[in-house]
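One chain is shown next in structure tokens, namely the form predicted alone.
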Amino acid sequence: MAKESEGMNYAPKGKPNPVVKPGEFTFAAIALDHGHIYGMCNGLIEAGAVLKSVFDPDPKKVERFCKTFPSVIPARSEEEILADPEVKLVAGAAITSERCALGLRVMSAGKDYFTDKAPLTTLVQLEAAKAKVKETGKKYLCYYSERIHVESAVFAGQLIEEGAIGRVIQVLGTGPHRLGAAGRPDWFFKKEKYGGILCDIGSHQIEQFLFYAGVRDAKVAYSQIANYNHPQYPELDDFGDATLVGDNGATHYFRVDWFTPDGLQNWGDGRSLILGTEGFIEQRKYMQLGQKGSGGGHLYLANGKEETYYHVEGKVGYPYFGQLVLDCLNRTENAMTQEHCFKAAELCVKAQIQAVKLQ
């Protein structure tokens, strides 16, 4: 399978959509770990950010980042960046266990910081996380991309906002990923390095409960862990599945694999479906099943005035990268708030503390 047909490599491309002047926010990118930070730098520079340097001790990587991003210049070294004072924000895609470190070096330098899914993996980085951001004013960013970068998430968000189906009682999440074991490095089949599926990729679900459900706070009612095929990598939990009770009594049943077969037209059948009140919304974020080509941003509705099935691909776009660079500059909190992005971090890590071992 192309590299491009896995999760891993997930880097969509939008419409340059502005929102400051060229020079006006330059940032940098550190640690090339996980081919998310591609989609990261995409949204910040179609938002009018300015991508100034990178660093990875991986002379390899720099190469490939490079060949994307031409204008890059490489840095010597990490603190080469830190010294910057024209890089406004550092975005990272760090070894999942060695992101908190880094956002702790980027804020103490002064900086904003953006890092992949998921941004931490224990709850003692995450307290510490919390104290840098108090300490210096400075942002924890954090790239979820099953909400912020897929069109039909972020659609399906702007219907809830209009009342689309009432009040949101419950979201039903599955994120199946394709594995591609030959493809991926050493450091995604230790638990300590990866943290774990739940703390992984269901990251991205527990966010998406949180934010369509209007959550602050919840917890996990159950969840469980299982290797059941993967014997080869003893640490690998190739399923897992949680539910979650919100502070609201809105809840959330999500399911996350690494069992996508291969005769798939996409890396993953990400589906979503939200309950209302007053009605549904159902999403099939990458592909509808059957059709081959048919991309992403299928998004079918239904409530009291109509049934309605919406492709959105290429029409809705990506707000969140324009608003995080206002965010920055104003130090407003328009993008995601600062308590929702740790909020999904703790919990995703309860999940996967508490976790059952089926086998």
Contents of the next structure:
There are 2 protein chains.
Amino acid sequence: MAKESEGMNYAPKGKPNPVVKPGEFTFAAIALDHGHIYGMCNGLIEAGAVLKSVFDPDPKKVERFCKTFPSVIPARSEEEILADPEVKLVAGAAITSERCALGLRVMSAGKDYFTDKAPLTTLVQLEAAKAKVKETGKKYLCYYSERIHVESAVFAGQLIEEGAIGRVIQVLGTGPHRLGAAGRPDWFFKKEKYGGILCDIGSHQIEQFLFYAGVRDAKVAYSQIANYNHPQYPELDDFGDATLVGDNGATHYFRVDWFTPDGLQNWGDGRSLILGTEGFIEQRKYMQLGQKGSGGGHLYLANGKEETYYHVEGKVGYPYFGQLVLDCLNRTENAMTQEHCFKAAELCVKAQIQAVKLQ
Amino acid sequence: MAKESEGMNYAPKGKPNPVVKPGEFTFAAIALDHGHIYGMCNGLIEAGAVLKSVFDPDPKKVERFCKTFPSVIPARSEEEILADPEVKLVAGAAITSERCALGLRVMSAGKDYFTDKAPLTTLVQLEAAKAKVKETGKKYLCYYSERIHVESAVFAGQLIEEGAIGRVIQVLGTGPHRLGAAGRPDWFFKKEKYGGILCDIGSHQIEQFLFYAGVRDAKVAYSQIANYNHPQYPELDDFGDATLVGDNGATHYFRVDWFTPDGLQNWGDGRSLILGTEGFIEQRKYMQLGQKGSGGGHLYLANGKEETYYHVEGKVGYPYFGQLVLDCLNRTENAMTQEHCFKAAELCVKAQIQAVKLQ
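Return the structure block for the form predicted in complex with another copy of the chain; the form predicted alone was the one displayed.
Whole complex next, starting from this chain.
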């Protein structure tokens, strides 16, 4: 049980690859409820952004954050940060159900917003977020870390772009996670707060489907959730899966769960199998099963000619963050379009709403 | 394209492990339309059964069969075999849609029947088969080879039986196959004959779900099929998947397809991921991706204590065949119950009937 839980300390280190000069792009952090905030800030800093200030109502969370990022200034209030004209973007990892409300305040203050996933938990929030984007012209961006902050996932996108497996016809993702219940806050077990498993960790999966299969819209054909083995947390979905069908005919299956056993070397053996008309890709994102200390970044490509293994750890980097910084400065959409970000959010909420409850 | 296609030459060799003395159990082969007949006969012979005679209307198929099994006697007709009182069981690999009719004739002749999978293609056939079993007291058994003739699959069943992963909550199977269209007979591309992809190669998957999860009945929650990339074979499903929910709450997802690329070392990188409350198992049944010549029999077990890799090739064997022979002699059901065999058949037909057609 001493092993780190998903997200608690998730902050992959890439190679510093600044896209701006020091001081050209400044951001702040508000709401430290999920450990993903560390990865989000790391990624932006490596892209050359300056982390100026931080606020969270919990001083312990702020203290820990300041130890990791010693040059950051603790603000006295959220308002102080929102009123700071130097801050161009606010990164936040609030309780999931509160992420949208924070984003609305951030955008109303004239700043772009970069939230942990899932970016929101209801369709009402989605409409409010869309309206605010339209009203303010600001961005509501999301840290779908299982693609943008995983090197094999970035590389898979590059291979598909090059046509390495032909037309993508199915994306099959498994996202098992270790529960580590003792280290989780109360809100993690309240469905209204975390949004349900398909909305929460399912959002990673659906975003990958849209991206890899080039899908702009999709239908949730079937989804289901269960609490198989955690009666002490009655609102926890410890299992969920779904099938989606994209507007171009490509399809998606994903499974997410909180059943990573304690004997596993990592918090989860996340995989992605991408099937194309001319070949397939398998990502073993965080580990090689049965090989302790194997680390992440394992990708296999099979096509008409051969099978190839790529170990991409430390080789591909995370271009998303630099693109995001430049998108904010230049009002472009190279990191991710607003439409894509919202479509993934919409579909994960719909998958959760439609889900058949098994147990 | 020179690589062997699925089933064309599939006849794994196990260790001879006779359960009867020479001559105690005699069988014959009728209908050689699918190469699985070789695996079926191998398995029975290794269990001590005597292959006495063979019939197929195509002399070329019989000739090839006799080269593999030199002591077998070519019969002049099906009737000759059915009238032979020494023959206790008939093994057959007819065209899928004709498997039931053959079985009815075999059982009417007072013999047990062992057919290639899928054992039938319609619910009408299923009812006829059930009625004939009831009428004659004979057995209608099936060669669900992807479990019973795969050592990792047999071993997985043993581990689950021992409680190695707790209660099974999901079985996730992928069954990609190489098409090798040039080597396929015409009937392979006619849906009325092969039954559709979910009925055909999907039957392996559903049978595994019922077995591993201890499910006696299940519902097909969602299923879909597509012909993504083979317009020259309009009746071929080149892709199919389905989600099932068992009567005990366990669930099943499987994908089957005909997209194994020519560069792959084998006809398909078949996997099975079995998720339990206390751990999980991954089978890499026929190969290790990225390691040419890796052979089959790879199983990984992760539980509360550790991750363990088992290479079981040549170590586990195929107990199904000996159990089947003894079941026929003793009228027991240790290899597989009739109910289980028919339930898998029913569900794969239902998955096919219900399937949404994507493209």
